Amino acid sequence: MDKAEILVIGSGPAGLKAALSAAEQGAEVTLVERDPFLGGQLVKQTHMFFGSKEQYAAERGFKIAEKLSREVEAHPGIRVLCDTTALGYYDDGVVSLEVKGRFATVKPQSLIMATGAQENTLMFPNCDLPGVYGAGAVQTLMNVHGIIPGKRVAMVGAGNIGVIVSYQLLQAGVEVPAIVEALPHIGAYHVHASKVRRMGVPIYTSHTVLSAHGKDSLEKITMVAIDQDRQPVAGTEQELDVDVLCIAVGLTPLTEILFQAGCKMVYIPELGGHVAMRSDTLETSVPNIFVCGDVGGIEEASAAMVEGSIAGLTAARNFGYGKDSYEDQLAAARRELDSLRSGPVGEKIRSGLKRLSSFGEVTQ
């Protein structure tokens, strides 16, 4: 059995600063990661982010994710392993993992999890076709590898994720002829919505995707208008000839470790859906056991990142790492994810995180 004094799982925008955070004040880290690489979501990301100079702004994701994988392979506290899946989670703190096809052990003194999210999707007569695409799956295809998933691909969803990638499509000569969303508005920044608007894409709001068809692949949709019981309305269906549907419809943090944990965990919309309750410094019930990004509830890569320096400060303050500046750091820190969460655009995860305060506080 492998020791390690803190164990990230996850190596996306949370668990990069997770490592570096706690590396820098002393820790060693191990890092483990799924994919042969580092960066999670951040290499499919093309688009310039928002924010403040500590934030990246104007730099694209995936030039993020090359800057912060540097830094922490070059970093001496922090072992790295990719080709790397956690299985589970002991009573006993044992953690296990499948290294490169070969099963493993580590007991960490400190987990910080920063296992992201998975993509939600639809259900509708033959959402199975070939052509059928989550976000995610796009993005690989276009960004990471160079391969446009087809000619005329359609969007569900308008959110960021949604309205980003058909900006990605249409950079890559891809038509996108519809952009369709159940709710009564567009959840994307407007600076990207506009982009495609002026770009010729409509965006359907109050609208769903009522069946796919096609014989061996995808062909075309159906399209309805939806009520506010978003129930279809009868005599609003409308057909399109595509060869992709690409579904963006939300994420759900991926918890199931923490669960394993015993993690005290509650169902909150705002954030995505079961999440751990924590205290201030991102530490859950189980003591030493950390949350960041996504997996504590659904955010945006900037505030990801500020949450990993939180609970890789904290996990090492707690072995007695940088104490001479903890408080400093910590206090930038929250003031940073502060600004990010202000404003219309914060408004959903701020209403999610008083909901989960209101179940009590976890103190340590």
Contents of the next structure:
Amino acid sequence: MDKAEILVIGSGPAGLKAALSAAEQGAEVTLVERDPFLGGQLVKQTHMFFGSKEQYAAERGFKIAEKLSREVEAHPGIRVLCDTTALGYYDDGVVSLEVKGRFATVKPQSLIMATGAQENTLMFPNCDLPGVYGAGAVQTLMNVHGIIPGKRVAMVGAGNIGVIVSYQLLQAGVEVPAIVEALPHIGAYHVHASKVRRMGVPIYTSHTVLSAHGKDSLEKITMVAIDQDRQPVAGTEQELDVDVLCIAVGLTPLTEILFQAGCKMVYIPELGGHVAMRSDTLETSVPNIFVCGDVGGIEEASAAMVEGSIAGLTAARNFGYGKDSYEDQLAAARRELDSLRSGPVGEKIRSGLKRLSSFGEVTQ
Amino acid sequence: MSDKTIICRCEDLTVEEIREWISKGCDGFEEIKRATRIGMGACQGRTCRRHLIAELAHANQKSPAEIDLSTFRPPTKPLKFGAVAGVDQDD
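Beyond the form predicted on its own, can we have the form predicted in complex with its partner chain?
Following is the full complex, with the preceding chain placed first.
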């Protein structure tokens, strides 16, 4: 059995920042990452970020991943374990891992969960046909491996991911004959949506995919208009020849280990599903277990980085590291979060966090 | 939704099968998992859990928040026997 002062699970934007912030205060950090490389979903984000200068606005996601990964790898206080998946959490505080194909255990004094989220799927007849992809898979194929998923791609979901991936498909020379969105409005930032509209891609709001068709793989979809109760409107069916259907209908936090650890969990639709209740310094109902980034509620990578800093600083402070500068750094991070969550863009996360706080304070 | 729509790919279960079990009174997450193995395959329910919660909520006229989930047990992903072979007893 291995020991660790602070164990960070996941090296996306939240986990990288958590590891760095804790290590900079002097704590000893072990960072585990399922993939062979650090960065999480940042590695496939070729678009530029919004937000404040502190949170890398106008930089591209994969560049941010490169920069933070270099800092993490160079830091003497951080031990990095790639090809390592967290398997479970046990009553005695032991975390089991698969490290490069071998089973191992570690007992951390503090655990920072930065496991992120996974993509939601849709159910319709033949939703299991080859050619039906999640948007994350399409981004991995194109932006990490340089492979296009097909020739004609219909996108489901006009949120930021759906619209950004549609644009990236167009850039790669792939046809995008339609973006289908169940809501009556476009969820993506208008700067992204306008770009794909200017390139001639129709966005069908209040529409859904009724069924997919194909013998061995996807050949065609049927889409349909839906009414206020999300029921198909008869007579509005349209067929579309496509070899790929790309699904970008939201994410669900990856919380199994939090459930296993006995953290108090609540279902908050605005945050993507079940999430851990936590204090304003992101400590869950189990002392010294923290959440940051998408595992605590689906949000942008910029906010995940700030949450990572808050969790990392606080976990380190709990062991006496960086006490003198803690309050100032925490206050600065809080200001950044508030600014990222302000305005109409932050409405969903604000309402989710408000609902979360209505379940009461976290008591340990 | 047609009969053949798959809800759980890992265990090859259709929506129709799940609705049949629910209509027979097997209308809790835990029961339906034990009866059908839904969510017990390679992805450990990460694909179908949302859909099953929605089906149970609809059938029981509850909100998804009111649906009790089953226990989350380690390991979170499939593990080869070779990975645990020869591991120290302390682990």
